[in-house]
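Quick heads-up: it's one chain on its own, the form predicted on its own, in structure tokens.
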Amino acid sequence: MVTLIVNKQELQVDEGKTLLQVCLDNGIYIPNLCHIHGTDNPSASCRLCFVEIEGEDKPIPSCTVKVKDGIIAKTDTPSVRRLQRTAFKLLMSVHRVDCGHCPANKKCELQRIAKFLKVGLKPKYLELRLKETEVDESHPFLDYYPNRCVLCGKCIAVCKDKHGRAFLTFAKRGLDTVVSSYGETDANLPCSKCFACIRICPVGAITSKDSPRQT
């Protein structure tokens, strides 16, 4: 067991987790998407869960940092809310914002993250940059939807983890970037009883060709 201080609060959790799953599972809540629980290696790709440690000159990412003795954390300063708001809104500058038509509508890590910050789902002064395919229907399963995609990779993460392999990967670069599916056509994909990449998915970016089509 270690002890450390979060926001004045003493807690003593085991050894090995991080600041992020130790804060989640004692009620404080830190905004994040591509989070696992469980994960050894974090991907640190949605840049929304910082927190200041003393000791640290800037605010760092709280699902990097293994917990130890003698941490102490705050997680709700001025400067952690100015990086999360500001990462926030560069996020949602690519984001096609359609909550009625979207099947993770109220319970979308979006809407929760915006509601916690105090900021809109559209943010004012940033040009809305998007991309031209609004659903991907090569898959023989799977229907995804690049502009509401947060690219937090937890649907990557979750197939490799249950199949021993990925069948879904990042695909292009920068503003391009989507989840693709290797080009796979093939029917006997573990895909069709499987749908962990739907249930993991925080804002309903991937869809059973099943599901009824929102529109």
Given for the second form:
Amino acid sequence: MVTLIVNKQELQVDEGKTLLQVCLDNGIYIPNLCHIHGTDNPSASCRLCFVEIEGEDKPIPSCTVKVKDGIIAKTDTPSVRRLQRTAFKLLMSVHRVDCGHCPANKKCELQRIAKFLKVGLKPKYLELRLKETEVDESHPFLDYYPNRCVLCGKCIAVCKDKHGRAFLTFAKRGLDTVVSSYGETDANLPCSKCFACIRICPVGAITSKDSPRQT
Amino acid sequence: MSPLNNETVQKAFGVIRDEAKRRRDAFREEPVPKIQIGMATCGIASGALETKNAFEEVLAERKIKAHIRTVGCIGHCYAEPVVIMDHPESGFPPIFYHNVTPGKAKMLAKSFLEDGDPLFEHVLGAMEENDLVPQVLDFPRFNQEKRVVLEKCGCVDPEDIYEYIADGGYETLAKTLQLAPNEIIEEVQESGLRGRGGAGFPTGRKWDLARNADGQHKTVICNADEGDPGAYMDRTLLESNPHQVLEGMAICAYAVGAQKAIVYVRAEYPLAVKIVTKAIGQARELGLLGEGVLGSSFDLEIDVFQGSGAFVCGEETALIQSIEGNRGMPRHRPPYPVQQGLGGQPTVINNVKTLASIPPIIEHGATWFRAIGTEESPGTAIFSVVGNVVHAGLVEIPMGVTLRTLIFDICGGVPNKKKFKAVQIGGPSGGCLPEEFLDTPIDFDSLIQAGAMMGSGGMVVMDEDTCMVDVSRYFLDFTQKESCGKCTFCRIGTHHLLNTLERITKGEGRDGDLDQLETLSEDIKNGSLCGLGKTAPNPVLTSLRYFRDEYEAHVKERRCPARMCRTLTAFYIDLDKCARGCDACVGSCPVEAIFTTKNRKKGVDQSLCVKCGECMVACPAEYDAVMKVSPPDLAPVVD
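In place of the form predicted on its own, output the structure of the form predicted in complex with its partner chain.
Okay, now the whole complex, with that chain kicking things off.
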């Protein structure tokens, strides 16, 4: 057991967990998108779960910090909020805000974070930049919406976890990065029964071909 | 790996060294002239192959006996193709010729080798002291350098291991094998050597961490994924003297306890790949690599891995991913590669220049190394000085030399009587420093304090005709394209920075753009996952800090002070200067935008003009009638 202080609240927790996990377990919400419960290898790619830790000069992502005795962390300082808001606005500047037609509506992590950070879904000052492809229908069982996707990579991780190898991958790079299924058309893929990627997606970017299309 | 096999090592190396010296002496004593041509990529790009062919032709044609020897790059890019001709019979010392075209080559062969006339008008200088020809060492471009890492570059044939050995090479490896690994690490720590890849982490400490890390299969990686625009020191080093790098890797591997090493080099460097691969083969043949190096109990295999050209793979965690066959994306550090790197095992990743600094350090000792450079940054720095500078090329100087000395004294300053404006140091991760910073000493800490960074050593000198907004746009365009796409700030943030800069250079800047640039840059710097994103906004931040007025002119007045941003400039013809009946500009215009006025002078149709500037070049100097202005509405309307 280790003891640490988060937002002046003392927590006694098991060793080996990440600070983000511990906070979430103890009802202290820190915005996050790419965090997977219980993983040892944080992707640290969404850049939302920043906290300030005493002794560090800059906010750091709490998913990369293993808890240890004596950590004093704050989750709601101005510099933390500033980074979180910027990251969120950046994500929204490449996001198709069309909640009414999105299966994730009302359970979407982006809506939750927007409310939590008190930021609108449509960022001012940043020009909207969407990808040309609205839906990638190449997969035999899944549809992928690049303009909803936040590229957290959880679908790829969960797929690899379930099947030993990932049937999904990141493709292209920079702003053009998408999740792709290698152009796979094999009807024998385990995907027809699995759908773990759909369940784990925080924003409804992957849908099943069988489910009624919401357009 | 006990140091007990001293005698075996010494004996084994002695045989190799004697053979190398025998070969060198035989070559030297042969009474024929020797022609030495620099044939690294830079030389070849400037036409060294054609020069070499010309020499071969003329030698065969006129039955002149001479040796043609190919060497690497000596670093004097402005002078390429470089040829050194040694013709002892003529009574002249070895002579350095610059810009040797095939025609010049034939002429030199005829007059120098046949008639003994060295053609003084083409001589740059002599390679040694003499009474006939001024020495190259009298020129600042030569004598202010301090060559530690580049010492043998351009002197030895990179494809012949014996030349390196005859020049003292691998001697240090033999010495190393007779010492205990921790003695080597202590020496490197003592030397104060800092990583030459950019961040400046103490090399000795890295090695120490790796040595003490748990793991049976440690690896040493030489990072030659050089990707900064304008930087090519690593390429030159690998092409000109690969064995010094391999020797450094072997010493490192011995010190940290690794049996495997990898040279990670970009596939875009085909010559470097070829030469390093060949060098590894030669070293292995002589028993300097492989099982039982020089008869000791130390094994080392070195492989070459070709990177596929992603800039981000120069970041060490992405580099490891790439070697493992994955998509080149960085991961969060810690754990650092020295704890968990390739295959989860401790891995030392050092830059080419860092590793090449090792043999001289072990050879001459830490005290010698510390005497060069500054207290906090000992040793030398290698820069590829390019851009608007007279003597462009690779320069190795002691740390602590000022930017002014480097740019003006050593490299000859800005050409064409233009004014110096800024120097960009550290590539896309670095910053632009204005004239006020010319007296900044070049070392890791001073440069960071000034807002730039050492980076891998790219240095672009810019004259008054450079638009700083456009320079930032250029670098952001680069980093934005090279972002791997993993983390939010770098993937999307750099896109917005670039987008804003593009708008500004097109004259579509808005109020608040500059503040937005500044805050977004700071957030990207603080929020990004890896070094690429963390440093990507540096060109924007430094140019905003030092050249804010230029940004403001673009946004508020739609004016580009350097008159470089196309949409913000216009060309017109000054009717007072234009000569009647001269048609020079008309012929040069690719879009027929130039018309003849009533009094047979010329005017530019602004609606057709694409602002290529050809008319300005074409207009005879005695008229000099074509004018370039910004903002474009300054151009008078001509009927």
